[in-house]
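Next up is one chain by itself, shown in structure tokens, the form predicted on its own.
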Amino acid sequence: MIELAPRHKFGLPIASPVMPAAGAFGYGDTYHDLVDLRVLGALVTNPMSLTPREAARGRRIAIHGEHFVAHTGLPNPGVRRVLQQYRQTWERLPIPVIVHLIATTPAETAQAAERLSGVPNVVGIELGVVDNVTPQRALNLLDAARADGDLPVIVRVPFTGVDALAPLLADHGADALTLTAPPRAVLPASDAPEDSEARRYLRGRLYGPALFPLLLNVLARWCSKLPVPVIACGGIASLQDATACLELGATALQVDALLWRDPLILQRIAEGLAKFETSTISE
């Protein structure tokens, strides 16, 4: 077993280091007919907030080659409705559930964490903070997530905030860190000529293979310095990518938007790592 929260009183053990990233795998009902969930470590849910959020208006995706930016607004029906709809689904899953919670205000974060405590098979919270969060605000949100709930709290750190936030959050009580949330980027949102007034640009979160070397740089700089487990996330697209993350010190990993095109990549990586571990043990 792999322990994602060694400092927490209950811990957060998972059987495999491989998980879907928040927003890539739904709430547990989207890909269950395609992917053998039993080979995964946990389900990381779509982002949810205490209260409902509407989708962003206008164009939401801009594509450039193998990369794209997405601006969705993180729509969701809110914690209460999600629990009403998916509580029984989560309870029946063969793997534990980590809820990705959008950190809005400390008060709302505390209420949401309290509602998630005691939900069958929910074993942890992954806290998502905004890119421009200040260190003090991040600590306040972490305290709120831990105050009224008893679940381990993983914080997904913004790509541009790793240096300022990762050591601070680890020392302040985060049980693990996800490095990192997709960075912000801008891409043309139409195929109009560059000099056309009709050309528009979309700002959103960036996904694609270019993130992977950036992820490895973050892992190489920080894994050995942090006192908590690190979950690698960003551009992982193969068994070789996953192995590199683990070799650099990550405890687990998340596969993100590639799942929308090839959901079975998650299973192939998990099964490949399991075979490698088995062969290593037998030697």
Given for the second form:
Amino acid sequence: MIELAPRHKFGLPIASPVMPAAGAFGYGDTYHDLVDLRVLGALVTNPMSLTPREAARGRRIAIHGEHFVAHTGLPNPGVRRVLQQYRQTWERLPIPVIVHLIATTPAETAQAAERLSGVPNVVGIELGVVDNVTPQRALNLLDAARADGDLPVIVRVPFTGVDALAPLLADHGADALTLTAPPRAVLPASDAPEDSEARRYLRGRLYGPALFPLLLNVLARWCSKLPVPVIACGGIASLQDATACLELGATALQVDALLWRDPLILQRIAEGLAKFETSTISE
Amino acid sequence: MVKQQDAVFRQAYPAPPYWVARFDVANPPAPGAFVLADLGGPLRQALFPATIDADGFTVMLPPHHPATRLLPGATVNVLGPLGQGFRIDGVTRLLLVAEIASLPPLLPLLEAAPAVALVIEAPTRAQLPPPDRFPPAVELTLVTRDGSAGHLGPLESQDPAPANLERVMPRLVELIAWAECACFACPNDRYPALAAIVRAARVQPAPDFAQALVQVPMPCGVGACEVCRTQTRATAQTQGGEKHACIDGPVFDMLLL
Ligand code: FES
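Requested next: the structure of the form predicted together with the partner chain (the form predicted on its own having been shown above).
Zooming out: every chain and molecule, the one shown earlier first.
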């Protein structure tokens, strides 16, 4: 077992280091026909907030070469409705569930975290904070997520905020850190009408292979310095990529939106790592 | 149940204003449903069938689409069939309405009912396909935005109150009154005005009388990515709110969009 929250009273043990990233895999009912969930460490759910959020208006995807930007607005029906809809699905899943919570305000975050404690098979919260969060605000949100709930809290750190936030959050009680959230980027929306700047360019979360060397840079700098487990996320697209993340000190890894093109990538990485582990042990 | 399957690309040839590409596949999508094909690039691409048979399907694509560059015999991994297509069981008088660039997903319906009427709108004559491309039994109405061929467009009124039928092309109103079911394939922003015409031309149209294929990117096809969310209205029978075009659509009751 891999322990993702060694400092937490209940811990957060997972059987495999491979997980889908928040926003890539739905709420657990989407890819189960294609992917053998049993080989994964946990389901990380799509982002959810205390109250419902609607989808962003207008264009939501722009592609440029091997990269794309997505801007969905993180639509979700709110924690209460998600629990009504998926509680039983999660209970029946063969893997534990880590809920990705959109940290809006400390009060809402505390309320949402409280609602999640005690939900069968939910073993942790991954807290998503906005890109420009200040260190103090991030600590307040972390405190709120830990205040009334009893679940381990992982914080997904913004790409541009690792230096300022990662050590602070780790010292302040985060049980683990996901490094990193997808960076923000702008791409031309090639087939958009030419009538306004806003329509011709799309700002959103960036996905693609260029994130991977940036991720390795972050891991190389921070894994050995942080007192908590690090979950690597960003552009991981193969078993070799996953191995590199683990070699640089990550405890686990998340595969992001690249799995939309190749859903089986999760399974291949998980099975490849398991094989490697078995052969190392037998040697 | 979502499945992956291998499709074998057979050939592609120009059929202006499109290119036609043929794929052999064990389980082709129904009209208005789709597969997500891995054609390179970071995301899969939705392919809607233009013709369907027991061995596969053809798609009509814009020139330069990556599928037109495949070599005959190439294997393409596809996810699907996915989505809910057109629902026309038992319909005897079927109306199809499309803007030219969005027409291909309606083409499998050309012979899906004993009587079919097809309305195509294009910016100008040169962008209209030749009428002999369509089965002779199909009643064809051509519309151009510049009046260079057929009726003068656009289909919907430019009047601020689009339900004012006096400002709408009379032939379209007649056909909506005649049809038992009307299937639309146009850019999404045209559907509210077209829905207003249907409401004005029919007394209490039945659910699914007017069906519209929404055009929205569908990167995952299974409800995971939230990119395809489409706003729908509630009725006495149905819950409204945001739906996934990839699962609940991409064909929706146009009056609920
Ligand atoms: S295409 Fe991803 S949710 Fe519909």
